[in-house]
Amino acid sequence: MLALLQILLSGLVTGSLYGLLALGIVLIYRTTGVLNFAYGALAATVTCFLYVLLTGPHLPFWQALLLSLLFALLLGAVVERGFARPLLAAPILTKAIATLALALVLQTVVQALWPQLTSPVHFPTPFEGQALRLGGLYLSLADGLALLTTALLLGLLQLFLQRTRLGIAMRATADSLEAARLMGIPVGLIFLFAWMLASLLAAIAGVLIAARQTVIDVQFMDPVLLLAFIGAVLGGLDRLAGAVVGGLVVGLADNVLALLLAGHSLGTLDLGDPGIRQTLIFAGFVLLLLLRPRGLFGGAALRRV
């Protein structure tokens, strides 16, 4: 039972992880109408940042983190100039496309001036080795801020989209684009400032799966990404708690399939590879779309903004 428990605690870490990467893809998405397959890029980008800030000049951790969130902002903003904008009346498959290319670009651009990152390194953070005892449980101090932080950050982005005028503007721009610009909404604002909260939330996400698997590379972020997009489409891919809650479910499912199917074995099949693992997570993800096309909470309707 104490062995369940852990891995169903794991599970959790592991989801809200995956839920908070989740929640920037449903943010642009609903905002902009972009399904950014880029998003693990720009989530390795920053983190890559931070770690050459921690490794060159030495900075303090928290001095470089700050740096390195700027940055991310930063980013989210050129590529909101730079690439989406010019995209925004192409359709969604060419725009999806797109972002494929985007990601490439990312990559090469950061081999190119990183090249000491084009293999997995140490990624150095101040909480490394310290953990929580909770009873028999055990929560190491990187898990416990990945909850907290994923739970945090839900609450405020809620907050924000519900009683603030540019959360609200956003609202109002993703549910009726026309809408919005005939009542005066700057929509060209409303995607760049999207645009930057998703890369920061992107940022976020990087830098606390790298602190909990301890080494990263420039495509570190590529596996996670996927199931992160399957947590985003069960969460409906129109609503920001459904993507947290989609990104839990991925998670407690492929640490409770890892428990189940660790050691077993059928014919020459290690039935614990973690590929079999990941096969019967997308497997599941299949059946559960042919029965609710829409997503565990998605909307009667799923309309491009």
The other form holds:
Amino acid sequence: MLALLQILLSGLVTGSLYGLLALGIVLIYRTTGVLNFAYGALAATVTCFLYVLLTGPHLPFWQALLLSLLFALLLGAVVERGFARPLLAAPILTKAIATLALALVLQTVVQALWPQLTSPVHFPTPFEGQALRLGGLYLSLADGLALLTTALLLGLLQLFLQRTRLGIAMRATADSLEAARLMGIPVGLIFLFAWMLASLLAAIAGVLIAARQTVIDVQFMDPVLLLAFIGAVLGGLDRLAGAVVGGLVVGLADNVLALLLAGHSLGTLDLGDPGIRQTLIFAGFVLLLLLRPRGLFGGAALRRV
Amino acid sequence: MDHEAQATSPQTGQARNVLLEVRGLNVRFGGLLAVAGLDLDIVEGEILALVGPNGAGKTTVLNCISGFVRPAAGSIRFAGRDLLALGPERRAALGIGRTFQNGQLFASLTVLENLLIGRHAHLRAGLFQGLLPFGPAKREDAQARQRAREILAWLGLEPYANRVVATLPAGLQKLVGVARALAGEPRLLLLDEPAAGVPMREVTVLVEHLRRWCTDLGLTLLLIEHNMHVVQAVAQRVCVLNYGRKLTEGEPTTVLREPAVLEAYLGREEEASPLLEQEVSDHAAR
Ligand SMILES: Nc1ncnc2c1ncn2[C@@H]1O[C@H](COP(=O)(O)OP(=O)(O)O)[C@@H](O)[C@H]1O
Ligand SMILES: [Mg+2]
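Switch over from the form predicted alone to the form predicted in complex with its partner chain, please.
Let us now look at the entire complex, which starts with that chain.
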């Protein structure tokens, strides 16, 4: 029983991180119609930047983190102006494929600037090795922070989108660009802000994941992004709360499968291998999409909203 | 009589104040002349209906006025100002409100939020100032909500204020589109087929509304409408377009009986509205 609870708890942690990433993916998709496959690379770029600040000039962690988050905002703005804006009117598939190129560019730049990140390196944080005990359950400090941060960000984002005129204007722009523009909403500013916000969310998720894994390289976000994308699509791609729930479902599935498959093998195939788990999740996802093309919660079909 | 005099003759002799003046409007889409040499005056406070078969160019005229389509030639003046040099947002801010044929509502927002965005041009504090939990932007937001609720109450939409627009029936969505445009407090309101998709019993309600807006708000209406029942009930004047040209213009009862108008509709059998035929034959019988 305790073992199952422990698995569910770590499922909740991975799930909330997928959810956080899915949130940014949906935010970008909703407001600018870009299926952003560079989202993981954005997160990795900022996390690598933080790593360099921590290991190069040996800045204190929180100071370096603050600088990295500012860098994330800047990176989001640069990507919006230099990449997303020129492609605004392009077909959705063109934009999605362009983000793959963007991811490649970001990774190449990071590798060129900081070659040490080509291979796995240790990512130092103040939380490493610390843990909380909740009854019989074990929760590492990094995991606890991940849960707390995700819950907090989700709450703040909801408040922002529901209660502030910028949030309402952002949702309006996502629904009808033409009408929003006509009513005097500065849609260019809204796009810029959406990318900056999403980049900030990516950075926070990247740092939390790095703190959890304690080892990173320039591509450390790639496997995570795939699962986060599955979460986003499960959630219907057009609602933020759905993204988080989708992320949680994927996280829980990942951990429960790990428990079920550990130690089993099929012939020479080790079923405990993480690759098998991902394959299974992906297969389940494709099956689910066949049954419910609009994600778990129905809603709008894939479209530029 | 020269061309210019003819175009304005129906109003001569009346005390009138032309709010919108369209002259020699030409719109091209590639090889297609969608609007050809259109002259049109809209007098302050009147309801003018723009009718004609599908593809006649009605929506295109509306788009020229609101700034979404750039004409190849001609001029449009609103309250004495040249509009063509201005973008859509500037025109909206000057007092030209519109609805869209396909709604273009903010479907995932609540009715109230749609109206708040509709009022956006009237807000003085910026979007980022609105992030603060206090200060002038918050006071302004409260006022905007108050005003939006008044408009909703006035349209009988109050019970739906907090409903997400996508969950409302088509007829109510149409009304929300109008409410959103009204929230911007326009002088001239452009309505593109407000009765399309609205059930017949709600159309009478709509007609009542249209009349009331003009008298109570001092609004001027340019209305594209296929439903001749609505046109006859609300419009003081009708302008009939066919293949981008003005076929005729005048009082609804006389204009809709003209053989050329009948032919324009009946000539395109599949698009003719059965209601029109019935209405028109009703009139012919009288
Ligand atoms: N953006 C556009 N590009 C090309 N052709 C257009 C465009 N908008 C309208 N048209 C064409 O112009 C003509 C008039 O269209 P429209 O103004 O929508 O007619 P109506 O509203 O009277 O039905 C039609 O033949 C239509 O196909
Ligand atoms: Mg039309």
